[in-house]
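We begin with a single chain expressed as structure tokens, specifically the form predicted alone.
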Amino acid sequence: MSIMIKYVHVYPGHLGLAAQLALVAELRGLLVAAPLFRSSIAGGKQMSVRMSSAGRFGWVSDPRGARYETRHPATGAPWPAIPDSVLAIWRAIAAPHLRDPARLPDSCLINWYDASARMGLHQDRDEGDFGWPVLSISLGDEALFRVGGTARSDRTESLWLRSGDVVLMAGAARLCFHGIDRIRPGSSNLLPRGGRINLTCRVVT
């Protein structure tokens, strides 16, 4: 079952504790191959989240701009494959919203938030076709998710995302402005050192 915030579908508790633990274990191995790094935004300011990716493409941002790349910016290696467990979530939740139900994401962005990290309101606009949905998975500490409309000035609504929640932005929600205002430290013991992991799956090409 899902709930709606603005036009966005939220699936509370879609992943049980066992599934969350298994996914975190997979991510540990993945991040050995593709270590977390910091991207920069306009003006050279570093983002407060650390990130990595899996899939054919990874998202990076630096003084040359935001874009998708086929290789990790620090190691030069191709990104590791998206875990099958993540693809299973995509098939279960995103498939009904796909014009081709067999289409899988090209990229899974991995964002790690510490207690002070946030993500300003933004649109996901670096993909080639906005007809495909964006799916995200929350693991660890709770995060205050804020979503508006397709104009930055539109009224926003907020919802606390908890570990195991899944969010789908499809159709009218695909280009909604959205962001994370703050993290609630210590609200989950899923990650031994605390913090929050967000996985965001996108079709790039």
Ligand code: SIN
Second form
Amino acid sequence: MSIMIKYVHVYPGHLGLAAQLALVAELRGLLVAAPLFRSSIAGGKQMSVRMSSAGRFGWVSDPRGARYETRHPATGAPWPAIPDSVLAIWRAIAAPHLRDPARLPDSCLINWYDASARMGLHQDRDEGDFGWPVLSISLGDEALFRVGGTARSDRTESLWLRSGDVVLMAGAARLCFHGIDRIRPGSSNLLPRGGRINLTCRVVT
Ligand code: SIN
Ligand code: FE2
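What about the form predicted together with ligand SIN, after the form predicted alone?
Entire complex below, previous chain first.
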């Protein structure tokens, strides 16, 4: 079951509580190997989210710009593999929107939001081919998701994303401006210390 906000598909509660807990446990191990770090946006301002990645490529941004790297910027190690449970969600939801249904994401960005973190309105456009969709998974505290059109000035609509929700930006939605205005601290007890995790799966090459 999905609902639409602008051209974006949202699958409310796609992941049940047991699946969410299993995924969090898996991420905990993954973040030991690839610790969270901070990126900065153009101009050098630090982002309020902390991030890491899994897959062949990880998204990093620093004063040299935003790009995909095959290694963690602090440890120098290759990123850990994308968990099978995440690939299963991609297969279930993104497959109908893939021109090659077997194609899997080669990057899974892990964004960690504390109570004051946000994500400014942006397009995802550091990938090589915008024909592939972007899929994201929300875990933990609720987040106010804002979606517009393909121009920054287009009218936007907002929706609260909850733990277990999955968002798909495919086709006309792939280059929509989107962002997170704020999270609602304490709205979920999935994560022992609160906060929100968003996993964003992308095809980079
Ligand atoms: C993003 O667009 O990079 C993150 C979206 C989210 O946190 O839900
Ligand atoms: Fe994004």
